[in-house]
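There is one chain below, alone, in structure tokens, taken in the form predicted on its own.
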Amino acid sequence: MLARVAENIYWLSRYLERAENTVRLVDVHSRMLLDLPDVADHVGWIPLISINALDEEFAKNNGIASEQNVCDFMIADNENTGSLHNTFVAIQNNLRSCRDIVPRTSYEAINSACLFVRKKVSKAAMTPGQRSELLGDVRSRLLAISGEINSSMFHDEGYRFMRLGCDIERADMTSRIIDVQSAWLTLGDGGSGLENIAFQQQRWLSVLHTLSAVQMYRQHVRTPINGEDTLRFLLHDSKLPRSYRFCIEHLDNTLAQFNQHEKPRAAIVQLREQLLAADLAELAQTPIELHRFIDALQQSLQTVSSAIAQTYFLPPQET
């Protein structure tokens, strides 16, 4: 396979994850807001913003976090590179390269999705039914993309390049969600013990929800919802999809299927390492660590990929 077409694929994987992410945390993070009536609307509506690393962008042309500038950020606004509408169009253009190796079902499900928001994603204002709506549907549309691909594509380097590129953003995804939590739990602190309580729970279960794993927490954790065991279910836990471990250990497994693959996966055994060694109940009840293990466990995963970019994406370098 040319290097250019695995790059492709590689990417388009992982913006079909980004986009399902971003309409996951637009859908979540409303009905989230309608439980916390009390939170003004710049400090409930900029974590949105912060978990994609947007801020500086949004500041650009955009003042108070009120709900319609967020979410028309988030999902029509052309100059935003990380809008739900760039995702489909930078998915569209990686696509273009993939023809060949992508079955043509999916292929041809994938451009349906990009007319689909090209033609009802806009600026147009929204009540919330309706963008609940359109973010339901587009939801569907990548779900169903994914499962076509799992179940029909051949599990060749194509689809293990898809792979590595779903489960890089999938576990990138997973650790900003947490850290914006940690920003939220220093916003808790000024409470009387039971409201304090009261709010960490709540703001852990909106972590939960926006992950989906509410119910697997329910089933396997059988605890109430806390830091701790909620830090140790999504960072420690090898069994549930999208928890950072299962992410990483999927990639290593992935990996280990090239030929080449020495310097990703050392990186990888830094990555693991780095993460199993953490005091989760510590980080649990300070923010401030919290905040700084995730950004040191964000810059190992960007060595992982860029090792991944070097070994089979970039030319090798000229003596």
Contents of the next structure:
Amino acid sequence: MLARVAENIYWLSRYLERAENTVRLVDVHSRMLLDLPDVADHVGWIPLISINALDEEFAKNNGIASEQNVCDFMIADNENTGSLHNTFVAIQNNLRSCRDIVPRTSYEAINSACLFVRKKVSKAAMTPGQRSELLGDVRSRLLAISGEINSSMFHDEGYRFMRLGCDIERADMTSRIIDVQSAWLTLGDGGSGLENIAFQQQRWLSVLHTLSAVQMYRQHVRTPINGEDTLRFLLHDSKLPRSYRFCIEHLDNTLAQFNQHEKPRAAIVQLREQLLAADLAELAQTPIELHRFIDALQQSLQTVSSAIAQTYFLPPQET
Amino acid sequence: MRNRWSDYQSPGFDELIQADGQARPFAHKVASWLNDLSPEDLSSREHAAQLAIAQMGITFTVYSDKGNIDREWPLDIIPRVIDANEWREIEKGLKQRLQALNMFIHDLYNDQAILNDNIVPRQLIETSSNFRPECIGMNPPHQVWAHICGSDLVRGEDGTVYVLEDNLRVPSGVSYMIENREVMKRALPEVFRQSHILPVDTYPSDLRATLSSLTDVKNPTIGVLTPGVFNSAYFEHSYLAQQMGAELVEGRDLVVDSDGYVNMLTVDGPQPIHVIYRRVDDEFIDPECFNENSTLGVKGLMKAWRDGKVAIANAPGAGVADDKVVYSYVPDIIRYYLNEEPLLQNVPTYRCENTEEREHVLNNLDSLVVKPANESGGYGMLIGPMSTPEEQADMAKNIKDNPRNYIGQPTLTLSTAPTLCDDTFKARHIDLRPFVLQGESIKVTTGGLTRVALREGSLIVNSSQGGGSKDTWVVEFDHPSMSQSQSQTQSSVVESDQPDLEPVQTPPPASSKE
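Can you switch from the form predicted on its own and show the form predicted together with the partner chain instead?
Next comes the full complex, and the chain you just saw is listed first.
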């Protein structure tokens, strides 16, 4: 497979996963806030911006983080590089360059989703109901695409690059969602009052919700929802599809199938050690430590993705 | 129900409807089927076709000041129908023409017999911007230079088919020919069951066979060399790569190694590539040899080709026969090499280089079509009857400054075909671009891409300038299974669809001797 095309197909997959994450975040977050009528609009909505590290970009054109502002920004804003709209623009651009590799039926599914988003997403204010319907539609399309690719694409290098892109993006998103939670938890009064415990529980519950993991937590962890167990479930569990460990082990398995894989796999070994060495009880108690830990994980993941780029993709063009 | 065809009128020859208002016999079925559609049904079919085009991502790229944008491919759902008997004659003529053209190109870069015998003036070739001295002495496989040719055919008022031009550099449009058929099958499935329409979708495998015949390597790696995602024909490049199982490569994906072979940069390092179907013009394929500023090409590619280490289609230098002045000599070229009379007519052409003919062109700018010798896409031409005095004066100056570079032709009233315009059928001018493949053997597409000028009276069919397209049906009108089909339909409802499943009889395969 051509190195240039491999890079396009890898990014196509990353953006598809990113679109799904954005849909999931906005949707789950809106629903969660319905349970917290007392939280001020701004305090409630700003985490969506922070998860995606878009605080600066948001501040450029927006004042307060109202529901309307944040949702427009995350869904429709064509100046926000991370908006759903622009994610689909990136999907379409990458799709162009690997059109000859993607199965025709998958191409049509992805292309139709791009046309759908372009047509439906506008800056015109959406009611929460309309928004939820739109996000649901986009999500079904993305799931259909993922199924379509899995069942019709030849499971060779091209498919493996899609897997790599998807797992990296997924691991990254799981860590971001936990990270924002650490920022939230510092907002608590730090006391051990009942109110604070309830508040903390609510926060961790929302993290689990965002990652579609509540039901699985209840079935497999069984303890009342708390910080340490939630962190263990989301970071260390080896069967939960969005847990950090699951993603990087998957990543490693995929890499093992390539002819050349030493550099990126060496980077994963390091990342894995770092992940498993964490004292989760301690991290659950000290939000600032949790933030530092997640930060370090993200840097190591970045090392993995650079190693992938150096090993397989076309070197940047000399100018 | 009202007859849709009763007030239909063509300014010239119509491909579907005769002067008496009746459909031509071979188009009778589709004409009556179209007539029976309710207005709602007609517009819902049109809508279905547009939706299919959007979903399938059939686009072409237009360069504008806002950057490059993808436009959805314009397809008119009323097909253009050709009688298979007529088509077989056209096919023979195209094969004859391309064979002669390839012998001509090979001669120009080798013995130059045709120049020495003064059939084609030496000066004309030596001043052609598409003649490449770098190619002199080359002996490509099968002595074929133009492997893929798109010749534009038009029909005049009296029904004669003319060749308007031969595109021997990087002709495009074949992917739209195939996709038009796919879309039509989605939008009008019933008609396909009633008519004997010859299939068009063997082209990608024929192209692959043609390209494979250019190398001794068994099951070679083929690359489609594209200028990139912003090229107007990028859709076609990726389509053909996908359909042929070829790699879609850009110049930056290729390197020539120290042994002089061409390699593509893959995730497992450099891998050999054996045949390059290049969709980049000659002058950009190798910065070492031609345009040194080109970023689209590959350094050392020309040397690799000259040394026989890679095959390139079309061969560099093939465009010399694409020159519109050379075009005027094609009948002589056919007679010279094949000792046959041309089966397809050329449009009468005045060469501005010749003093008398130039005077005739300059005196008749308001009625002639004037074309520059080496442009494509309809650029730089003057259509006399539709031009302003200022445009004519500009053209007169161009001709006087560079007479070698211009030809004049009478303005033909191109034939028309019914086209859906605001829910009614209107006559619009059309042309036809069939594609001819030549490698070890020679093969012509069944029909080709029909382009239609969507504005009333317009003769410009180029999609970059507001043209549309039609699916082109070559139909077996007196095919034996047609009558069988009808009788079975009457006798047995259950088996009525059986005859349609029979293999369609295609013209006999071409042999290399042809």
